[in-house]
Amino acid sequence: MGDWQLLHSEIENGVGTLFLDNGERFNTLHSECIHELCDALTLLEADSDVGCIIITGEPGESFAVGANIAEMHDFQPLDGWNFSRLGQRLFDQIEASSKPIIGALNGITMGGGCDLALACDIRLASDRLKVAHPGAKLGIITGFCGTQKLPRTVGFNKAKEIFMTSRTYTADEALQMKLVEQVYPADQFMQRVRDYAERIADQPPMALHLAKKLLNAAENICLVNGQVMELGAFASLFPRSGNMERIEEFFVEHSD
């Protein structure tokens, strides 16, 4: 699908999943590599032939980590407001896709990587999850917006303690503060990440769409406005060719 170093992508049952491979123990978030990122995505919204998206580092040890420490180590602050915008971007490309995006996380998610996994509209996790925002020991913090996203995810107070601890966390413990939504066994967790997939890919485009617009509305502007906003989502999928069937048979299927 594109000439890539740093990842690799297939498409199958509706499904493109795209795999970060910096060639090296970690995938680090370098800038070449979120450009790849950036092209892979553009590509796979394109793609009619998808309606969902993975990410992921499988097979490998890491999802992703931070950025590459020896590219920000002459840094100056024009540079580190340049790589931090560059993040940035990445990110709002995967919240502005049209397509739902899940973010795999097979091992260490660290810094950057859990910021891209933040980004993502739902995360499902293997038991083999490390993840943690150890920027504080490093004398930094992250600049891919994960001092906004976290809070909303795990809460303000557990954001705080990731940030000022560098604490790693277990999949389990992601769990029960909601940064992921499930956790899978290693030895199973592609399938069942695919399985997830497929299941989302199979549902109309328009739908799955309007609803990942409205409910990433949802977090910026009050009640009333966003119930105007679904009025007129609402509005739109009618008359639509196969959403009265659809319906049919959701009915058929449930009235016993």
The other form holds:
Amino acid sequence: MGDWQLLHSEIENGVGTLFLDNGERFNTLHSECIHELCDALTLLEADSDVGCIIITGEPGESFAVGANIAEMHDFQPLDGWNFSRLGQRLFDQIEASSKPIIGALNGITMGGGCDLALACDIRLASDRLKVAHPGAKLGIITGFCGTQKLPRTVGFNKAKEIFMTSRTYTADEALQMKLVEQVYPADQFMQRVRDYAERIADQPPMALHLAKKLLNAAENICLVNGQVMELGAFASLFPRSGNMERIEEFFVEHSD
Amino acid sequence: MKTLSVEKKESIAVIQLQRPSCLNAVNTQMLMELQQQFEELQSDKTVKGVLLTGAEGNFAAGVDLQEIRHFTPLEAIDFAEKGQQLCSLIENFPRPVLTAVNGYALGAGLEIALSSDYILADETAQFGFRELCYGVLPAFGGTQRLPRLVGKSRAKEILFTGQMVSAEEALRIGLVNQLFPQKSLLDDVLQQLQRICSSGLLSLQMAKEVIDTGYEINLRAACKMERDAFAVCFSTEDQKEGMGAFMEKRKPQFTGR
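So the form predicted on its own is up there; where is the form predicted together with the partner chain?
The next block holds the full complex; its first chain is the one shown before.
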């Protein structure tokens, strides 16, 4: 795949994995890194061998820790606006992707890194996860949709606690507040994440794509319109080569 | 003031509801006094956060039935509007407002708590809406804020059954954010609020506003609102100070400018 400085990729068994790796202790999401992520996702999107995508910071200490403070320190409002726009463009791309994207949170996940995790369709965490949104401590708020995605994921009172206290939460706490879907032991983490992703990638891409579209739409539109969309999407999958066989197989497997 | 007391602990204003003879039940006078206090605190720049609590082992029972039982519909509208006005004043208060609940937080009391940023409690806390048992319904925004917090189905269960929700259950369903031991609840919440208020107050205010407003509108528009608020941060001294302090590995001194 592409030639990147701040990440590398691998494709195996239908799963494309992007490893954030900027050569420093923590993976900061500065503008260059966001550009590279956009490019890499574009390539994986076009690759028909890839049915599911993982973004992770394995084997490093962090998943991602948000913007580079040194880069931001001297920002003017217009720079802040542009930077936020760049990040939101990446997150729009993740949302618009036809493939399920998993955030594999291997360790420290803070600020913009937490927002990146929230932009993913599914979050799987290592028991080493430490997650926080410490913007208030720094005199800023996040600009990568965190103030909007977090309340939609964990409820708005919990989201306020997270933003107002700047506190760091453990993997178990993240699981309890439904910020992550699963927690795995650190020593088996990547293997479990790969297994999970391969199970997803093994399903027909069209059904996955439509399910993702509809679930994302559910965040934004009223029930009546959502129902109409679901109806159209459901109907469009019939008849499709392969899916009737899969339905029959499913019932045979589950008949006892 | 007859129904509450206000005490300043450093930069935090602690408002305590005080009608212990009737479990701090909410009446018109309490609504007016709370309204007046929040208005004054809003223009008092030395106050960085507000802690709401109740006297003598309870936060607050529902409305004072003595007062409202003979209301005409017009009087009821007037009363509900006063309550809704207060709740929206608390919700839109530009600095953090936390509620510490021990004992009962019922009906109107719970509605006031729901309009703060979040609720913390001890193991004696009990929550509930008993309005349906009296042939009325909550009218200070409770039927709207409760489902937004705990989901529509649970909110219906709480309202329809009128049953008390225990502290543990409240924690599980997200009505309460954290539980603290009974004897240290007030100190623990005060400490948390002081910690919160040592952050950049401008960015706290913006975070509060974009979370609240963004939750009401679609995600796409909400994210654009967040982006603009983020950019505004870079016109503040707090941002320069916060990031400068981080890079120099020292504690920031925020000025709120």
